[in-house]
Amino acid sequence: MRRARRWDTGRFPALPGDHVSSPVPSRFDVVVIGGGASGALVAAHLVDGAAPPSVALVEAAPVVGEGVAYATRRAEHLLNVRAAGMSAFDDSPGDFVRFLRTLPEHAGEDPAVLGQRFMPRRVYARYLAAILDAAPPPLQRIADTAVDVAPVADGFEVELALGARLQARAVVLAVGNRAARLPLDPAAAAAVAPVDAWDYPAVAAIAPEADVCILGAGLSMVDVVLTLRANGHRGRIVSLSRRGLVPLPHAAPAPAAAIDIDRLRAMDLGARTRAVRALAASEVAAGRPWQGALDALRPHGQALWTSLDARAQARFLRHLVRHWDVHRHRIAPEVAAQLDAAMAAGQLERLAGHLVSIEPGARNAIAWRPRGGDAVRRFEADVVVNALGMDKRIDGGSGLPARLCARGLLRPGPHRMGAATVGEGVPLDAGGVPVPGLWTLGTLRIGDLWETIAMPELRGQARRVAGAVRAHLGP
């Protein structure tokens, strides 16, 4: 295979902060920068094989393979596949059931049975944990933040927080998610101070009478409202989205639907829609789960995203892409009857409509308009959480990506979501073209994929990145 061309360096400009003479104290072949599950993967699939490269896991939390997903130290947030689907590895499906027979609290359990349970996710961070402790010598981790990467003569600069250095022939932007930011003007989202919904410890640290407002009514709040509901919280929780939506149940297991997904994609979208309801429909009249339409989708979601042209993906992500997303995106049984508890008592309410503006004080007053609706309404709340997701945007802002953007070796992606790539995740630069040396998956695929960001999109990611990395090091 040829060797991607090098760096004409002198094409970027310096920016603030630069110091292109200072000394490099480290080298490795590649350093990985982020050690959430996508960052994980990919190393452990760096040095798994003969003549590893040496590599360089970037992650400044104190456990790597958490990332946001798997932080939580809570029993009640849930994974929301079965166990029998999170094997972090294509080639062995069985793999972390395997895991799980190995702890004390799963030792002899059926592993059948097993594989339909939804697993704590604080478990699979255990899972993620084993996989790299058990990673060859050729993988070292820095406990650090990367803050910018700079393109030098023979590969990247990579600069640390705390002032370290790093030189690497290769990098993969592995930085996972960002929560998004609240949609008010920057003025008057900065004067609020929400609590993140994935601060677990500052959401478990609500006060039990408080009254809670959370925007956003996706799987970020439910972990919000099974956590106050854990701690026998006693205030009103009232959920404020768009739509008023919430994630669906998944159904008992069930074999996909039938489906003809070729005549699918030669469809556009108004007719996909149509087809994918009646395929619905006919589950259910057939006294078959709704969700195996769903399920008949799931391996093709990249697929049906990349063969619509953009003015169609424009029209999904207005009108569509919240009803994809509570079906798509569902949670466990347990789960769901929880939310059902919740709201048949009158704890919890949701709301339809448009955030107009929060005014901190003693109490959050909210003012918000319903849906369809031209009447502004108000009400008030002790805390407010951020439970809007993570942000797609990686220009503007700070942090990692937005440096990058300034510094010309990243662009946005479509509907300016994450960073145009091409191939494996090779990202394209200010001027659309590939930067050799550099790749990138999970998040920041989002607008190229769409799907890109559950396991089983991230576990194929990882290992294809980590192939193209060792392709392009060469013997």
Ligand SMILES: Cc1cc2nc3c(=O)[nH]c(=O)nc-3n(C[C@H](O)[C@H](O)[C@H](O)COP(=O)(O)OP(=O)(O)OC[C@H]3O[C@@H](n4cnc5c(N)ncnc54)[C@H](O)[C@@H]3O)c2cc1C
Second form
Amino acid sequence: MRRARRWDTGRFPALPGDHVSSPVPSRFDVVVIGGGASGALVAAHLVDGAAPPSVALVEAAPVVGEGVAYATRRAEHLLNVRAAGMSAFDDSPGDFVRFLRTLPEHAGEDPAVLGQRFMPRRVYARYLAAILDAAPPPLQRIADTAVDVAPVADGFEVELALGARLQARAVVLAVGNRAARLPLDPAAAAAVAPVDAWDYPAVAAIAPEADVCILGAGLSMVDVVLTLRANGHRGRIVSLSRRGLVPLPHAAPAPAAAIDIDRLRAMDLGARTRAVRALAASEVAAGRPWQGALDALRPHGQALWTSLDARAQARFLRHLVRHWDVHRHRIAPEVAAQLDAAMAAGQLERLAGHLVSIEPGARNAIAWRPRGGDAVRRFEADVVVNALGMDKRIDGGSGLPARLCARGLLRPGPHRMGAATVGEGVPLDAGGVPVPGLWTLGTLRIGDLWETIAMPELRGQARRVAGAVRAHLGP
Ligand SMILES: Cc1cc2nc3c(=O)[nH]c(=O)nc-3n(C[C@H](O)[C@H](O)[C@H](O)COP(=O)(O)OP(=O)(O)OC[C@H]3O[C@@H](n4cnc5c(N)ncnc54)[C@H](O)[C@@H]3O)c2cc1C
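Pass me the form predicted in complex with the named molecule as well; I've looked at the form predicted alone already.
Shown next: the complete complex, the earlier chain at its head.
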């Protein structure tokens, strides 16, 4: 890690709207921006233990701890990790299962059996809420949107949308996932006004007879199809994505395959790909599921990514990423069965190709070009759903990360994904220098770490970021 230098506010230009002084600010030791799973866990760790710092947890949504993933109230939306893998604490692996057993509906259940189940995501929201409820008073929740973070003499000033300004010696950016924009020019995209796949009530409100075009074929597409089916959907459902690949199912619980990670890391991308394919094939030949090969890689995702050079990473992103995604981000077998049933019945059609345009009207006219072809084809849909997943870019557009890029406090990460960071998530400023007192975790670290968006990574990051912040604050 490059040495962080002392704070120098002169490094960052003033932006329009900057205030030279502010009315009596609220002071905290730490402001955590974003109260999804990541921010909630950082905050809970910060106030845990003796002499905790004062912490403000700023969350734009009405409920803290849910973020995008766990805000769904729909029973059909399941975790894509078995309960045994979903502890919020890396030093207490059985914590989520122990929580489940405190619920009347699971009391007395065998923890070994419970741990193998894929629970509804709304239950995970209750778990995170319980963790936050147990956090002591130096944690203050603030329901507002942080619109700016400006360096001041002894830390930062965080500006909130409703006008308040919070002063803090340290700030943690836990802003998480933002929906990707439609791949159309902004005016055309705005005219379409798609339903957001992460707006669960809006998806549930789609009329059962509507013809629906879902843009994307990943986990969010699966969520949408599940909800439409749960509501007795009768209209046509079309998923349009570049490759038409959908997430694959988890296998029955089995040990991960044996793999020599150090040997794999020493290989170039092509050799690694061949080695993993060969391992999967040998698992199948031995009567075991191919998933065991991917499970063997799962804990080493960051090491595998960081041991590729930038050119190899770019090749992975260009040619392999979608194959990686459908094998790595798998779905519960019962969810896969629903998806298969929808496809077998002709209710869900998968198209592989590029979106060319959408002409909104009484019905949306969707033009697309099949993968590998030139001819443009067309179909109509009453509703367009944006299930394109997360926007990995932070520069350009609106939102806090873009503002901080403009301010020079953040710079885009490798391959323009997330923010450039070092150490335990200290962002690099526009000049490539670590910003002391500022941390980030989760999705914002995707360019640096790649494997950084799911609980098995977030829980460790949350604990380590909290530890680094407390060390920064001193005794
Ligand atoms: C649909 C879906 C399903 C998933 N399922 C699983 C799963 O089963 N298992 C698993 O391990 N992972 C899953 N994930 C990955 C998931 O992203 C992580 O588990 C985790 O929820 C990420 O939390 P986060 O806090 O980093 O981000 P987010 O959940 O995106 O939360 C960020 C929060 O920050 C708030 N925020 C953002 N900007 C501001 C601002 N400027 N001011 C105030 N508040 C702000 C947002 O309102 C939001 O609440 C899933 C992800 C998605 C999208």
